[in-house]
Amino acid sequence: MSLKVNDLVTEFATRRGVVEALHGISFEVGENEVVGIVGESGSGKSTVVRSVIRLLVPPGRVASGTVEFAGRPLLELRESELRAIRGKDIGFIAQNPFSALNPVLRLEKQFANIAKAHGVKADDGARRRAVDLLAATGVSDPERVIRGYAHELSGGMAQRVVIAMALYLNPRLVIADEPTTALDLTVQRQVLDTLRRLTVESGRSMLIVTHDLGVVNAYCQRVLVMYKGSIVEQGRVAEVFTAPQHPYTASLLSSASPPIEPAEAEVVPSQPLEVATWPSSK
């Protein structure tokens, strides 16, 4: 399953009129590929991914363009059809994990709600899959954690739980919007290593939004460089970072500390994720 975005234009209504936030964005994410979107704050990175999966909050709206996932036009689908794709076929990892977790429900109930929302029977097999995924993301004592609440988690543990939820229905594409912004450097690396292991190494694709060139260099095969709502450069990470063609890309690379040593992320052969499989009944 591939994602194809063509000439995407997003607008925001303000008191002074309509402001165009994205100016004709076009890119693709292929099978078993990790693509990074990089740029400074306000460049439009998060607006891109929220436009793609129609999570923009009014007064934002997609004005024109097309988005296809596995041949389906996401911008033309009814909301009910789109909800069936989000979560099941496209997993989303938000910037702030606590904003994605319900503070008053036990985590096992939240996993069960995800299953039920997509017509999957929330039985013992589904719960076992959730526990296995928590363990796979590095959550210690997952049986205890799944019986608890979000407020009992550290930031790193909460992000691992959100990753497990994003992968719960076995999506083919994972979209991660600044998934480690609130974490310290050591935990960032652990979470990103886990995310790559559970996506690319399991045959999934990933679109990751970040302001960190080091993350792109270490984890992505291709990169989209954004500046003021436009993609000013895109290509293989090693090629873009070695010989940038746009002055903004060159400026980003020259300001990186420590300096970036281009080394395109290794693509690891796909391996099955060792978690319980879904029950066949719905």
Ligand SMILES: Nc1ncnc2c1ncn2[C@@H]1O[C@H](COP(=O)(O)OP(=O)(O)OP(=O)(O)O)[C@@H](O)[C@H]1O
Second form
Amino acid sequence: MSLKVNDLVTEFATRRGVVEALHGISFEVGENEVVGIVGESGSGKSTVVRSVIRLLVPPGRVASGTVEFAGRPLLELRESELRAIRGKDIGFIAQNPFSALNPVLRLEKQFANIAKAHGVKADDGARRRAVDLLAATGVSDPERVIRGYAHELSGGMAQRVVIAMALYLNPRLVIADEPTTALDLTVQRQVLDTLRRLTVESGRSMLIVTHDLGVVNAYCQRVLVMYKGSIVEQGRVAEVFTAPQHPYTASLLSSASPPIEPAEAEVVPSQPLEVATWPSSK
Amino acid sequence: MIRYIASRLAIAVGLLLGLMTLSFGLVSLLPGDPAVALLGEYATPADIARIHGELGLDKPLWERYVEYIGRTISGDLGHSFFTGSSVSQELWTRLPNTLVYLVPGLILALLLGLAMGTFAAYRSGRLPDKTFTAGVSVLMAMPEFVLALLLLFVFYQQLHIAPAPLGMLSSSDIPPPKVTGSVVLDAVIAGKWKVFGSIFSRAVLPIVTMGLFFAAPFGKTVRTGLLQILHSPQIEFARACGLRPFQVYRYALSDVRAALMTYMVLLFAAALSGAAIVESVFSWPGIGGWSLDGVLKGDMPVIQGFVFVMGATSLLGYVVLDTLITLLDPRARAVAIRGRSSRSSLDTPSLDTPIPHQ
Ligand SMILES: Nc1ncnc2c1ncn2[C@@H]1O[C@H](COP(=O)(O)OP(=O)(O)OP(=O)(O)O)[C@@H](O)[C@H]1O
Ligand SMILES: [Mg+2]
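If the structure you just shared is the form predicted alone, then what does the corresponding form predicted in complex with this ligand look like?
Then the entire complex follows, led off by the chain already shown.
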């Protein structure tokens, strides 16, 4: 269940002609691996994520390249086939929970809609799983929360709800685009810990975009460094951070505060989470 | 909840009072003497004084104002200077005639606009969208009466499938027994479905005129709103969760709902006050032609009554709508009911397609 991206080129049609935003990008996310994407603003991190699961809207468009997930060529699938993969096999965690959640629907309804979209009956069992998942992400009083609306939550709680929705159908791969940037510093860490617990420690893979090298250092095994639409360096975090090969990586590291102490992200094995089980029969 | 609705009602009453003042002020302070209009240019001063006395125009302004407010509240909008008929009675019999084509016309505009705007938004930048944009520009540049005449030319003159634009009933229709005075309502009350059908068949072209005319700006509003939301993080997340296209569309619509409802009420008000044009073309006995006549003759009570009733209808529509929108949106509802502010902002996207002038 790995993700293989090969020579991906994405372009935007603007008034001043076609602008290439990604200039042929290749990387992999292996089984049960956490890969971080770092790079300055505008370097194309979000564009990578959107291109991979085909969330780009015009004027953006993938011009060439291949994306392979679990052996299937994502860029060649029909829209309906891809839709069945999104949310079910690949979960997506948005940057800002308040702009991602539907403001006028109760959260339980939003969970139910996700289930229905994938042919899962939105019955009591499905609802109980949503509640359990909310509890597992650290939402207090999940029974009350799920009956309410997004605006009643704090930022940290809302992002936990988004995480629960992304994990609802037990995806193998989770893609997160700056999942904690919109949150208070104090809760960023908690949410990231939750995310790690529910993804890599439960046997999933994760591709996480961040501009925080500390996050990469603490949570990722491998890192992609992006600069102006290209990956200028990629490798194991410990190696890249101790001996950066590209000058841009070096400047990124030297400008980081506090300075990064290279340390292999250790995966603490923990008991498998019961929430990760979902009746395999539909 | 009850306190919230009560506060809305209080606002409505205040606005109505303001509207009465406005409709009184507009007409009373305008130049032009109704007695002269009534008697012609060669009237003697004595005659003019007599008419002034009859119409109460010799009293001081504030006295007339208080009288006007009192009468209006009791439902009496005065009598036409020229025909002597009761303005409220005229409005009551004519308004249903107007609504019988105006409401279906707006519903048609809503459906057409929603369909076209959605199609254009989903095909944004491609041929269907460009066709839509061009079509909207043409329709919006076309005055309503040109559209009406065009439809008449094609469907009456050339294809002979539409009835002649000679009013609501043909000479062979037997008018229903008089109960309310409004032919439409009386036909429904008496169960004369043949008469009602005849009215409706004559209303088809006015309905299509309204439908096409208002579909253009409405479709444009739908397109603008949908384009905005389809590029939003909310829809991106919905798609990333694998929701089906129709579910995604419903999420998007629920976001532009408030803006569309608001626009619909604006269109209703615009359509109501602009009914004169369609009604002149089709010789339709509604409020439009009647009020136009009143304006041309300087028939003060008719103008006042028309301004007041149209204004009041739009106002009430607006207050009801505003309350509805608030109660439909959980964020706004929380603020309105408990009086506490919520975390997220409440701004609905502002969709600024201008209301067409007629
Ligand atoms: N809608 C668009 N139209 C035109 N160009 C775009 C559009 N979206 C992105 N781009 C281009 O793609 C480049 C990469 O944007 P992207 O959002 O992927 O950057 P990012 O690395 O995610 O930045 P940030 O850290 O600010 O989120 C931008 O520099 C911009 O030139
Ligand atoms: Mg980004």
